[in-house]
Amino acid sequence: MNDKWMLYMRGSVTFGLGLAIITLLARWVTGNTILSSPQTLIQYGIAGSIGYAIAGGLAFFFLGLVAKRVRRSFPEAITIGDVLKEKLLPSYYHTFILMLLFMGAYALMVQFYAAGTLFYYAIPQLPLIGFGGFLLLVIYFGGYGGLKKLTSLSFYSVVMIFLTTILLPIYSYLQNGISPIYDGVKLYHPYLFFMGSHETVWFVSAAILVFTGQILTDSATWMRIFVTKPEKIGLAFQSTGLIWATVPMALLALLLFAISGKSFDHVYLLIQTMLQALDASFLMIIFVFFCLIAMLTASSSELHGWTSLLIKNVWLEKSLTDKQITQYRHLSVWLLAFILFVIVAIVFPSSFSLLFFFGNLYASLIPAVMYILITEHRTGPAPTIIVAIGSVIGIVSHLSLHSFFSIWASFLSACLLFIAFYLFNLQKYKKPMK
């Protein structure tokens, strides 16, 4: 492989625990986590947001068990896609390469959404000439600046991670004190504060599946996994789940402070009234700037593993010169950024639905991805049909019931096809592969 390839995939330096936590955080630290909180704490309340920042936790350490062992197993991958090519068939690692593609362009759409929400609500004169600024450098950091650059990046994302989620809770709590916001969120808000909800508890179980499948499908995570060293993996997801957590706890707090006293007719405008509640301009300077290096951080990176699957798993594989794979570096870097903006400028402000879009296809993914690392042979058609199955299961089940049952019904019949689909196949299996 060319080195010049070789660079802009995995860099040039393999990760200790700090680096392996540091880009972790600045990769899962989303558009996803600071949009999802205020729809959160109104749908589901107090309880909801932590139990979303514990469900986001717990993701983190099953996919330390996994990658663990994954990065034992393959010392020599460099994407998930390596991974693939030597647990299946070829006709359907092309087939599982494409749909990984299509939820990393999904995912990134997200990332863009929530972007595209921040400009509309910080300049509503100029929204899209903002959001293509940011999308420019999305394109330059992770379509063409390579892993090098977005670790870069990722210390100053971190840092401003912490200083948010540590100076504007803490200030806005000592200059106001914390009774007085707690009594003005129980007058004006006493709902937040119901702790028996049955919808709270399937949505935090809910969101624990699809945080997994979010995850556990995502090319630059895996990246990121194999550039680790292996026996800091473990730790390095475990922190990073630990820390993680931590985010929406202190947007938690923020939201709490920002509707003390006040009330509001729709959730978009609770995140005009966080911003105004940051009265000093210096605290709303630090919050925007936090949003968008975050979100830069995430999306850029999100691109990063997007084109590295595409340019190991793809292009390299069919012998194409190193001037050809540019040209279709450029190509399809441009081609998806502007597809995407053109989405983001019809569709927002809209609803937050698209965060759990598609949700019965990350339950799915599950336990087919567990499937495939976990066994010793290499399988055929069964991950990608069984994908399929238990995904409309639960778009169908999602006509009459919940759609975070929905999710798990998806989930469940995945995990019993696979079952089946093993001891069905037991002394198949038994053989030694060829």
Contents of the next structure:
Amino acid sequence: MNDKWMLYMRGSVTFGLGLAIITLLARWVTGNTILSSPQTLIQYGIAGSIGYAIAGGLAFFFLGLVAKRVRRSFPEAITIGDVLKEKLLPSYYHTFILMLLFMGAYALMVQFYAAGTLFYYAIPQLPLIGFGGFLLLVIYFGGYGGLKKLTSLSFYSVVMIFLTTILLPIYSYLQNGISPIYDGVKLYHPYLFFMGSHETVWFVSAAILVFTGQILTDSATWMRIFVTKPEKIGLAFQSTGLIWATVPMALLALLLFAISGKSFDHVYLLIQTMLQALDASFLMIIFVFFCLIAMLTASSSELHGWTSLLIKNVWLEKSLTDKQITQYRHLSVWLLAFILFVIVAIVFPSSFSLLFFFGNLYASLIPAVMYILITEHRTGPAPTIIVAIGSVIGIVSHLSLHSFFSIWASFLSACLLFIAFYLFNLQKYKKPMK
Amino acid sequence: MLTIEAFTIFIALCILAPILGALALLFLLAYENRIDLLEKQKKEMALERDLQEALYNQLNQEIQPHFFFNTLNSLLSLARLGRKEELISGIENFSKLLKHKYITTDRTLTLQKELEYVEYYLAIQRIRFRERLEIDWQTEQQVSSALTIPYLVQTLIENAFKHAFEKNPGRAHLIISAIRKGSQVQIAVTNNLVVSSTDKEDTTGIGLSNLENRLSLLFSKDEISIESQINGEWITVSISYPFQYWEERGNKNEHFSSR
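Please supply the coordinates for the form predicted in complex with the partner chain, as a counterpart to the form predicted on its own shown previously.
Whole complex next, starting from this chain.
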């Protein structure tokens, strides 16, 4: 393989614990983390927000257990596609790669929506120009920069994450005091303090599934796993889970401060309310810069993972020349960015609906990916078919059930189908005794 | 309903958690290399201690009373018979083997080097066993630079001689294989003439658990597997551990790189 592509995909260093945590944090503190926090708070109260943070943390813990095993079993893999190639029969491997590419493009669209929303509120006069500039930076870092540049960017992103999550809540609560903020929230939004809702429990449990599905199928995360020292992976994911959970918590504290003693028109305007509540302009700049760099790093990492999957598991396997790969990379990166730019500019869904939009697919993918990764033998069409069945069951059940129940329906039906499939094939795959 | 006290604790947690996270990350970035170095030193010290113990066991229990006199007797016979060429080759191999046994201070070495010493040992045994001994080598080139510990293969082979070939008459077959299986190195020694149940117990005894202990200083226990399989009078002892390249740094400090 050409060194140029290797350098683009893997960078030049092996990650230790510190670098692994930094790059994973930078990848997963996304625009959605920032923008879905207000909605979680308003719809499910403080309990929901705490649950949201715990759900994300737990997903990292879970992936840490799987990643450690996969990293040791496939020491020379670069992308998750390399693992799938070993574990799936050729035609189903290509189907799965297509599915991962689609999910990657969707995840990138979610990031772009969050960035678009931020630009819409930060510079309402020229949101598209701001968003266009953001897109160019994403293409520069993700499409062309490679893992080395992304690692440097991640470092600045993590510095900004900590600066914001430490400085802003301390400043707000020291300046105003906890008691007046509590009284202000209790007066205008007493429902936020209510703790015993069943719906919150279902939201948190569904969030665990969606987060796990997202992280498990994220090619950017797997690329970071494959450049991390095997013995550090478990601790890296556990630490990332713990540190990541502090970000929604700090944002929650900021939001409570922002809505204390006042009402709001629309939940999407809460970010604007929060910006206005930070009366010192330097705090506002810090917050906007934090949002921008977090979204930039997450989007660039996503684009990098997506492009690497194309390079390693599609183009290099077709034995294309370097020149052809370079041309295809230009085309795919710019085309994807353009399509997503048009979608974001035309359609404006809520960030929350986006987060759970493919919830059924993510939930069905968990047992599928786990089955592929954990079993010893090569698998045929079963994972793809079961993911499709699980997703359809979830979507159909959505007609009569709440969306969170339908996510569980997808997950459980896919799990049951895999158990049945495994038991059915147990005899076939049983190794003969020597 | 959340009380003011609970709210205060909750906000304190929201503020403190990122600070603790940032401090933990800073600590990791600043001290990760030192922690790694300390861990590595600890492992190396344990390996060295273990090597000394292994050397002690090898020298005192196996070479001196048993192998040493047998080899000298064999060499004496060669001298009496006037087989000069064989005598020279035998003394040369014996000298190389002793040099390795007495001088080795390496905590790890390449599989190629370990197999080289095994060849010296087998060359000496061939003087004694002559046509009775049949050796089949099945080693892959790609594992030659793999990391291993001293006396790993030799312990298995010495077991074969001690508990099978020297005790029981008949043709002595020995199959030595070293292959790469995915991310693992698999070393297997197969021999025949394991007749009694005592032979079987002895072949799979203390020596193997000692090897497992030594390997676990380099790799985690779930990555190591030591298995013995008995089939009639044949026994195969196979050891599997993660494939890592051995790299030399400086004079005597070696380290290993993961692939």
